[in-house]
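For reference, the chain that follows is the form predicted alone, supplied as structure tokens.
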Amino acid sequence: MQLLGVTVIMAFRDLRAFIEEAEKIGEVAKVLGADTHSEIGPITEITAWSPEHPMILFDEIDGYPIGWRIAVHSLDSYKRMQLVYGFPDGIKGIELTRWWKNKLDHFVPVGFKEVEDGPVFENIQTGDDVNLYEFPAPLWHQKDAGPYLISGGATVLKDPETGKLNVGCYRGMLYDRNTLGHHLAAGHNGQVIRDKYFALGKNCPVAVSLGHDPSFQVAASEGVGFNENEFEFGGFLRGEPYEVVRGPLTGLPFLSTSEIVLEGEILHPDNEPQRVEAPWGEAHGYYSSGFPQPPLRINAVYRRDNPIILGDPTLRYKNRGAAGGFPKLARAWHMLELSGLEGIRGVGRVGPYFVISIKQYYSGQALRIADYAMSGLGDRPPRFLVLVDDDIDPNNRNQVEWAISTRMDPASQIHIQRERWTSPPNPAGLTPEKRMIEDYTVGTMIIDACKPFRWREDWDKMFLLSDIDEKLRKQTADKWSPVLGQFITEPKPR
């Protein structure tokens, strides 16, 4: 938000405080009486299609106590993203990405503060008293294998070798009153930590928060890597430390103001048979395959009175509004510059393409930058990487597609890589056999749509642009706008 022109970051104590502030600015719509099997999922999906849609707060859910709520679309608008990130009014696109990238360049970790108690302990269930069926768990997509209690949760784990904490977003299918599926996809930090415990012959302790200040969700999905701490990143984002308590059973820290926390352990395959998790509707528009996974047994539940579950199911046509995906683009740009490679002018995303704009200084520079980018930059490598010159806006579909179609020779400027670890939700190249063993390696493509370096000085002389020049455009617009009105475009389309 802004106060007298100064950017202000709001540190919300909990999800309730965030919802209250979002209500004040007209960003919340309430839905009463929907059921978890056939209404909450569809309502969530169809409202996600429109830009700048409101946060939806489901209450009076059929079959559950009044006041036990589910909130979806927490960050799917420009204004709600602004509440969490505190960016100035009006900036969008690459300027917004650059603003957050500059913040990341000056990242200072903010450690958490431990407290003895908190609202999360208002109600406690342990052992045989645990009953996950008490909580509303929607069927988010029509053909999901079952209801998913965890879709917008944040899971805390601790590396048994280094003691470092990790917080990640992993979905959780409801099996029975005290058991969940917990999908830690191969290659994520959570999977590595889980399997370290398994190698020691132990179950993997976890604490899962189901509702919290949205900054904690942002931190859990940021992909900060093993050398950073999501609690510290979230503290940096909100401008002050989180207050945390220690789990009585695991000793893991979690937010004292969380709505619900599940404390338990992912069971070693020698201790408990694996159970099939999924199908689940993925963001690419297909259902993921179901295959055996180690289940998560819940040994204790801590919750507030009238708890709120944060829902964030993956959806094909989810529109996140004018703020878009600037945080992930900013982190990629930030990490690219950490390489020390010269000439990186911006990053963007157009359709399936991750795009980098480059100021060329020497032959081979573009592909050198591409090699670094294909390491993943804290996430999975893109399946399609496009390199463009610095006169191209990497977020502008028309410009990027124009560069690909006019500056790229497929015979020499397309580069195929094989056996690269990429996104498991995308079905292309990932056969059922590969999915069963969690082998998420496929081919990737680099499209070098930069002007060939050796011709760069002569390119514009050899190939003159046919666009109207600015002087003639303005002259024409001034003379004919009274007649043509809205059909006179100003400025020139880009």
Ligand SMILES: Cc1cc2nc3c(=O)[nH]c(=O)nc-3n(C[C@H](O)[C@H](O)[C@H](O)COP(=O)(O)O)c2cc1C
Second form
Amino acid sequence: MQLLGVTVIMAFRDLRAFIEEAEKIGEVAKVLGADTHSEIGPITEITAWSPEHPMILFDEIDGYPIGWRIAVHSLDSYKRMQLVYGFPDGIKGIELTRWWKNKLDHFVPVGFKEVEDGPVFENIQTGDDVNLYEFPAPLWHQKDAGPYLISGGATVLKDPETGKLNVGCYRGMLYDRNTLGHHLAAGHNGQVIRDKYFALGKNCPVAVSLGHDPSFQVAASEGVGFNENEFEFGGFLRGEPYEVVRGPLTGLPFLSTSEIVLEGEILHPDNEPQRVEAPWGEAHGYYSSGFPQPPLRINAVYRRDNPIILGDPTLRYKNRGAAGGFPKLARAWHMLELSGLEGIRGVGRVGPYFVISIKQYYSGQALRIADYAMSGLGDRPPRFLVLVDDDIDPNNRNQVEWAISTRMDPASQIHIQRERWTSPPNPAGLTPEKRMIEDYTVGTMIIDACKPFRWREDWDKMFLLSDIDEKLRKQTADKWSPVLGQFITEPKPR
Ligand SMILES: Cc1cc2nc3c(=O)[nH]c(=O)nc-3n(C[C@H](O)[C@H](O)[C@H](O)COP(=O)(O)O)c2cc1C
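So that was the form predicted alone. Now I'd like the form predicted together with the ligand, please.
Full assembly next; the chain just shown is listed first.
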């Protein structure tokens, strides 16, 4: 919301409040009467590729009570992202990334506030009364192994060694009335915590929220490390503490205004045989193959009247709108600067390339920054990291490609690294042999497209830019704009 030109972040109490606000600004489309097995998934997919698309609210879902809804595309537009982040109107690209990075630089944890009760407890089922089939669970992609009840959820876990809380967004396939397959990918904090319980011979307690203020999903899918927690990060993002209640069975906190919360435990492989989870249509654009996972047994369901499930299936080329991508870049930039290394001027992305622009002060500096970036900076390491000088906008494809083609000698400025943590569903480099032994590591590449440092003094003298100079450009533009107005371009960035 803009008041006197100042953006005010709105702390949404819940998913309903967010949808109401999105409706007010014309960003919600309602779809009535679709079914879960052949319509909700396809509708979600065929609307996901347009540059900016509305949030879709499915209601009157075939076979389910009127008012039990599914909302998809919650954050896939500039304006809906703005509702959550509160950035000033109009800023884009590196300016938007810098704006959020500057906020992260001043991160203050905003802890949650505990309350005794909340709407999430309006309806309760426990033990044998638990029946997950009551909820609409779509077949999101045609060849998924089955319906997925959890796609935009947020799972709370507690580290058994440190007592620290963790929240992650992990998908969940519906197996039967009280069991799900829950995919905690190798290397995510959730997997590490789960396996700590298993090492102690215990099941891993969890509380999974299926619908919440989108700031909480942002927090759940943000690369928050082990020394921060997502409740505090989400509280910081929305500018207000979340209100939480404690799960009666696990003692885990969850939002008092969640639409649905499932309390349960991921079962230790000695207590329950593993079950195959997936195939599932991944963000990479291929189905991941199914493999055995410890199942998640649900012991209690808490839900509001007329609950809304937040759906967010991964889709190839899903277009997250004009604001898409900046939060990850901002976090990477923020973490990169925590290294204390000098000269980091910007972080961006062009296609598959993660790009850092650098002001060079000494030889070896660019690769020193690259080594730090290759820790992953809150995510998996980039597969292709491009280093450019600070005259290049790291989000501008033309400029980045120009730097690669004119400043980079493949014989000496490409650096291959081996056996780096990667995303298991991405086929590239993960051979059948590696998959057999669950080795999810591949090679990564640093493309150093900075001007070679040893030439820095001579470069600009040896290689003169052929662009028109600013004075002549302006003179020409002024004189000829009455004839050529709309065709006269801004100066080429240098
Ligand atoms: C829509 C969506 C679906 C996701 N699905 C999964 C998933 O099924 N499994 C997983 O491990 N990570 C998934 N992720 C990524 C994680 O939520 C994200 O990397 C998060 O930071 C992991 O948290 P953790 O390191 O605290 O476990 C998904 C992210 C999004 C936005």
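By rigid core we mean the largest C-alpha set that fits within 1.5 Å across both forms. Residue numbers count along the first chain shown, from 1. Owing to the predicted nature of the structure, the values given are computational and were not obtained by experimental measurement.
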(request) Superpose the two forms on their rigid core, then report whether the C-alpha of Met436 is displaced by 2 angstroms or more between these two forms. (result) yes
(message) My question is whether Ala477 is one of the residues whose C-alpha shifts by 2 Å or more between these two forms, given a fit on the rigid core.
(response) yes
